[in-house]
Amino acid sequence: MTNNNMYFVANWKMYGNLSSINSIKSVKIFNQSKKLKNIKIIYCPPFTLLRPLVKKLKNSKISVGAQNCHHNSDFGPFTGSVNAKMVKSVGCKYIILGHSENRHNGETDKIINLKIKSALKENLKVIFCIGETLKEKRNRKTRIILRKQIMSGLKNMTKLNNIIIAYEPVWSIGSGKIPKSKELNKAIEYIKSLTIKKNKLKNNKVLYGGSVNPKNIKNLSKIGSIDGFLIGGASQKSKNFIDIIKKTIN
């Protein structure tokens, strides 16, 4: 795999407190290597850590992103919610939207579409998650589901320059199981073919996410169509996160 413009996104999910961000110091130092000049590292912690992490990573090449946002672009009576405008105001450059864990809790394609539009309005770069369940995979509906999620999520959008797609098979997340290389490559290529038609660009980025760890990254990194990785639990420990990056680019 080429290391040109590779993305490594750390999705901390519901993990971490103020002391947790101190562990990122080793990643910050590691990222200063000239070997990593084409590598993009993005940390997506909980809302409570966004501003402290932005400050911690000031003057570094590492970016910060949120894990979600409310679909309403303006301020309003939505107790406990945070919108894209607020995410942008604390210094974030990226945002994860459409994650299967949120879809499982009732987030629809229509809501995701509104969220993406609100994020783009604030000039945030969107990491748009898609993926099929185990039942859908067994029924050979992977392509149908991916197409539906892409077309619905990106409805009425023609310019996808600020959208990175993350293919995360639902059955793989947290299970320790990953797709077979041939299947994964076909899925990534299919996603790229759909986005190229919509965007009329040939360089749409597609990441892979789902049980990525230091043990399986070597095999995953051999799949040339993958442009990076969305990493969950393994990104919470800096040593594991660094190992994943090293094994990908070497």
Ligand code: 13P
Second form
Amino acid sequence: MTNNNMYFVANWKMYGNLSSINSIKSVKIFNQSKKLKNIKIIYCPPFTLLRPLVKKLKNSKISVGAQNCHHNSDFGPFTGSVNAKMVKSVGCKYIILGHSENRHNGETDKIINLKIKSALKENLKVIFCIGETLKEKRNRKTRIILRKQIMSGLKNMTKLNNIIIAYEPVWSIGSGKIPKSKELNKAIEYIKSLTIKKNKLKNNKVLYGGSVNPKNIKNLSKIGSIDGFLIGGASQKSKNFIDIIKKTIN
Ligand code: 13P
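Return the structure block for the form predicted together with this ligand; the form predicted on its own was the one displayed.
So here's everything in the complex, that chain up top.
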């Protein structure tokens, strides 16, 4: 693994307010180090913080992304919703789609497919989340689920250039549990084989997400197939986030 060429995506979920974005200052300074030249840091705060964060990170290499969008790419009567066009218009470059917390609330593969298409139309880079539940894992269905989520989510898509896949086993999110290294490597290799087959693309990036923290990152970063990390809880404290990056590249 070329550890100096990795993605570190902070998913703040439904946490944070205007004052939280001040804490990113240390990450902004840290990111100026030459050692981090090829590292890509992306912050995905709640919708309310997107614009202030884009402003705060002006003149830095750190990008901002949203955590979701409505599947309708046009404006319309959808109270409480935000579409990809709106996300793009405030200066975001990335968007997380298909997160299991949204799948859990009824988001289907079909809806995710529409969302991905609408985001790509706006030239957003998509961080497309997939992963099996504990029950599916116990029933040895992991591969079937990953395949289904990829094939349905990316249905009728010919270009995967702007898609980064994030493998997030549902059972590892927020639980402190992570997959065994061998198991994780196999899952990532499998995901890569599927997307390569589908689009004849070689360099599709696959991230890992689920309970990544400063304690387990050293082991996780030894797994050669992983191209970066999607980090929830541990990304909210800049010190932890910086620690994770440092331990990965060192
Ligand atoms: P945690 O790092 O809090 O387990 O969350 C992972 C996640 O869901 C990132 O999208």
